[in-house]
Structure formats: structure tokens, C-alpha cells
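A lone chain, given as C-alpha cells: the form predicted on its own.
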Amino acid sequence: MSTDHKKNQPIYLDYHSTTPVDFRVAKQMFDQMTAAFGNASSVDHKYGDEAKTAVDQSVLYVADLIGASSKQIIWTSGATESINLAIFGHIARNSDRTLPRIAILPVEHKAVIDTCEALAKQKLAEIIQLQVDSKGRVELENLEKVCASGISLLCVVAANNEIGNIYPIGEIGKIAQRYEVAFLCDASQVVGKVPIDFAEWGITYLAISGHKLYGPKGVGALVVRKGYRLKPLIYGGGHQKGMRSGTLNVPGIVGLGEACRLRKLEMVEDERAIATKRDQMQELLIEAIPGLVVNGDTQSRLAGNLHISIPGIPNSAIIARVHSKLAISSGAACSSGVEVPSHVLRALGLSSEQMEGALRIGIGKFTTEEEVCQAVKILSETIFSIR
């Protein structure tokens, strides 16, 4: 993100919602939209061949970043579609006469929760809630008992999009494999930030979204383990092994591929720098604001995540006052505009004061130290003026 672009703009601290597109990614996409604009399914001429070659290269970049085979990638419009395809497609394809049981974390993204609830309302599945503690950490003993009891699908997010908790996916995958349970992991918040090994971790379905790793919106992927097939949500043409028909979004796919290539090269260094800035901001805010509480698992969270509560001051009052200076949020973008407290914070059992005063701050690779210091100053002055 250029310095000129940032001038006279609010400081952007909502990286969990979406990341700015890396200019190197945008350049690749522009070329695909203008010079190499062919349909990847048109194999009778050069334009189609160029598009197919670009898609084939992109799938290698995505697969390499997450430790998967290129044959396992299904292109989608984003993680929400990937999750819907995995859940609906798995249940429709693998259900027998007994009612399928799906186990989910209560802190899952709404794409998982709402999809499972839709199945339950249609009496097509029974939903089992896994247990988390007051920090949002998964209770592995309970998870194993649930798997042992016999379930059709296990859903555990790789990292929560509000409190930032990173979950032990490798360990959970081993439990799922032990009991021969299909395992869906929403990895949209961790791909490009935390190393993932799809092949080794026992994941059956992995959801990815381009706009969480400095790629474009409207493109993602579902990684499907060999030997599993899904009933499609979208029909017409039988594209992508019959699991997701439709003309491929070649510029988006190329953007996602390039974003994955860059994250593979730069992820470790970037995330280390991001964590340093996050820790600096946390320390300054705790010093400046009496009573501030940091939510979630501070020992295992996304490098850019800082989820705080300021008891006694509604988050709406803070956001209204800093709106022109800071881009922060009271919760997940998928639930924006909803007045009820976040389902994630309710699952943690936080007090009503903590939930009402909750703010999600997301730092990314384009966040500067100067912006961190400015944001702390703006927040602390705003809170003191309200008090």
C-alpha cells in the first residue's frame, strides 16, 4: 500500500475482515484481464491455452503453500462457498438412513454455523457443539469423545476471525483420522500467515479465501482429500471434476496464486514483524487505558490479532467517535450491523460489560509503527473523553 494512498485516510486496522491487495498481485490480475483474457475451458485456440496455463501455474502455488497436491484444489468464489460446498456436499453424498451428526466449535465462522443450522432445520443433520474454555480454547478430551461417539463431519476453524485463537489442527486431524471422521477446516484466517500441511494433518476439506492473504475478493479454494467426492452446489458443464461448474475466474485465480507464491516467500518475516507491532500496541494500550482486558488465548493467536474489551464503555460509542480516524471493528464483518453480542464472545462466557466494550484490532504487513502509535493515542484520548 503506497504512502500516497494512505494520506488523509483512516488508519486501517481491520485486516481480519479483508487485506489490501498486494500491488504485485494486482499487476498480475490486470494483465490477465486485458492482455491474456481467454476462457480457461476454451482449448481450441491460443487465448484459451494461455488462460489454462495461468490457472495451472496458480494451482501449483496454492498447493505448495498448504502442502497439498494440485489435483486436490477446487476453485470457488471464496471460503464461504467452499464451506457450503464441503458441508452440504459431504452430507448429501455420504448420508445413509441414520441422521448425520456434525460436530462444530461454537466459535466457528458464521459460514459454518449457518450452513449447519440450515441442515438441522431441514432435519438433514444433527448439530453437536464442542466445548471451549473461557479463553476460547478447544477442549480436546471432549472433542475426542464426540468423535468416538460416531459423527459424520467434524468442523474446526484453524484460527478464529475475532479473538484470533489458533487451534491445534494437526492434533485434531489425528483424532479425526483415528475415528475415521471427515474433517472440515476453515483455514481462511491462517493461510499465508501460519504454516499448514494439508497432507500430514489429516484434514479432509480445507477452505481458503483470497482476500485474507493480500489477494483479491471473490475467489477462493476448497482442498479435497483424495478419495472424497462432494455433491455439487452448482451445476452446468461439469467443470472441476463435476464438483463445481462454471467458467473459471482466471484473473482472480491468478491473483490468489500470486498471493500464495508471495506468502510462501515472505510469510515468516512478515508475521514476525506484525507480531512485534501488535505486542507494542497491546503494551501501550494497557498502559494508557485502566481496566482494559485482552480477550482470547494470548499464547496462541494470530500475529496481527488484538481483541480487547473496555468495560463500562460501549464499543459503538468508541467507533462512532474514531470513525474518520481509525478503521477498527466491534466484531466480524459477516455479522456487521447485527446488534446482538458476538456468538464468539458469548461462547467464551464473557460478562455483558466485556462484550459491549469489545473491539477487534487487526494489524497487517502494511501497518507501520507510526500508525500503531497514532492509533493508541486516538483510542486512549477517545476513551478518556467518553469517561
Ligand code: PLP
Given for the second form:
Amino acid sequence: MSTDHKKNQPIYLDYHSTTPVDFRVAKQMFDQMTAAFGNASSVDHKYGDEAKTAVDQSVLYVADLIGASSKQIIWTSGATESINLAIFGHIARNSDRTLPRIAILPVEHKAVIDTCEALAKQKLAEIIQLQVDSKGRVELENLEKVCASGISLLCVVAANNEIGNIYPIGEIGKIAQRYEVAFLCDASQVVGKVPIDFAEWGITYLAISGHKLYGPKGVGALVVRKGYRLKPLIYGGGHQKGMRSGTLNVPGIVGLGEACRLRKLEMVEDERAIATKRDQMQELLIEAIPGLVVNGDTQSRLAGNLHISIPGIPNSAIIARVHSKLAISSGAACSSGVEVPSHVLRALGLSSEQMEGALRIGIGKFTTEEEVCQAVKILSETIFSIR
Ligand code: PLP
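Which structure goes with the form predicted together with this ligand, now that we have seen the form predicted on its own?
Below: every chain and molecule of the assembly, starting with the one above.
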């Protein structure tokens, strides 16, 4: 994000919702759309060959970032489609005559919850809710018991998009493998921020979203472990070995590939700097705003996540007042605008005051120290004026 672009704009602190596209990513996409615009399935000429080569290169970058093989990757329109494909596709292909049981964390993204509920409504699956504590941490003993009781699919998000908790995916994958349970991990918030080892961690299906790692919107991937078969959601043309028909979104794929290549090189350093700014912001806010509570698991959360509650002050009152100066949110992008408290905060059992006063702040690699200080000033002055 250039400084020009930021001029006279609210300070962007909503990186969980979406990240700005890295200019280097946008440049690759622009070149792909203009100079090398071919269809990757056109096998009869140079334009098609060039597009296919670009896709083949991108798949290597994605696979390399997450420790998977390039053969395991299916391109999709984003994490929502990847999750739908994994859940519907797995249940359709792998159920016998008994009703399949799907275990999920109550803090999963709506893409997982609503997909499972759609199956449950059609009486095609039963949903089992796993237990979390008041910080949203998973109860591993309970998870193991549920796996041992016999389930068709386990869904655990790698990091939550509201409170930012990072879940112990390696450990959970081992449990899933021990009980031979297929395991879907929604890694949208984690890919490019925290190292992932798909091959080692016992994950069966991994969902990726381009726009959470400084890549474009409308592109993502589903990574599928060897030996697992899914029923496709989309038919026509037989692209991607029939798993997801439709002309490949070559510029999007190239953008996702480039974003992954850059994250592999820059992730560790960037995330360290982001965590420093987040910690600084947290300290300053605690100092400036009496009664402020930090939600979620502060021992294991995304570097850029700061989820706070200011009990007694509704988040809507704060957001309305800072709207022209700060881009922060009351919750997940898909749920904001809806007046009910988020399902994530309800799962934690927070008090109604804590839920009503909840604010999600998301810091990213383009956030400056100056913006952090400015945001703290704006927030504390606003809260002081309301009180
Ligand atoms: N899962 C999580 C944890 C998310 O944060 C998001 C994005 O909002 C999604 C899934 C959906 O991703 P997409 O926008 O690529 O469909």
C-alpha cells in the first residue's frame, strides 16, 4: 500500500477481513492479464502454453509455502468454496448407510458452520459441537473422545478470524490420524503468517484464501491428501481432473502464487514486526482506557490480532464515531451489520456487556507505528467523550 494511497483515508486496521494486495502481486497479475492473457487449457498455441506455465509455477509456490505436493492442490474461488467442496464432497463420497457425524469447533467461520448446517437440514449429516473454554481454546481431551466415538469428518480452524486464537493443528491432526478421521483445517487466516506443514500434520483437507495474505480476492485453493476422493461441486469441462470445472482464473492464481512466494521469504520478519506493533497498541490502549479487556487466547494468537471489549460502551457507538478515521470492526466481515453478537463471542460465554463492547483490530505488514499511536489516540479520545 503506497503512502499516497493512504492519504486522507481512515487508518486501515481490519486485516482479518482482507489484506491490501501487495504491489508486487498486483504487478504480476497485471502482466498476466495484459501480455499473457491465454487460457491455460488452450493446448494448441503459445498463449495457452504461457498461461499453463504460469499456473504450473504458481502451484509450486503455494505447495512450497504449506509443505504440500503440487499434485494435491485444487484451485477454487476462495476459502468458502474450498470448505464447501471439502465438506459436501467428502460426505457425498464417503458415507455409508449410517448418518455421517461432523465434529466442528463452535468458533469456526460461517463457511464451515453454514455448510454443515445445510447438510444437517437435509438430514445428510449430524453436527457435533466440540468444547472450547472462555478464551476459545479447544479442549483436546473432549476432541479426542469425540474422534474415538466415530465421526466422518473433523473441522478445526487453524486460527479464528475474530479473536485470533491459533489452534494446535499438528496435535489435532495426530489425534485425527490415530482414529482415522478425515480432518478439514480452514487455514485462511494462517497461511503466510504461521508456518504450516501439510505433509506432516495429518491434515486431510486444507482451505486457503488469496485475500488474507496480500493476494487477490476471489481465488483460493483446497489441498487434498493423497488417497482421499471428493465428489465435485462444479461440473463442466473436466478441468482440474474433474474436481473443479471452469476456466482457470490465471491472473488470480498467479497473484496467489506470487503472494505465497513472497510470504515464504518475508513471513517470519513481517510477523515479528506486526506482533511488536500489536503489543505496543495493546499496552497503550490498556493504559489509556480503564476497564478494557483483551479477549481470546493471548498466549497463542495471530500476530496482528487484538480483540478487545470496552464493557459498558456498545461497539456500534464507537464505530459510528471513528468511522471516517479508523477502519476497525465489531466482528467478522460477513456478520457485521447484523445486530446480534457473534457466534464466536457467544461460544466463549462472554458477558453481554463484553460482547456488546467488542472490537476487532487487525494489524498487518503495511501498518506503521505512527498509525498505531494515532489509532490509540482516536480510540481513547472517542471512548472518553462517550463516557
Ligand atoms: N475462513 C476464515 C477463517 C475466514 O476468515 C474467511 C474470510 O472471511 C473465510 C473462511 C472465507 O474466505 P473467502 O473470503 O476466501 O471465501
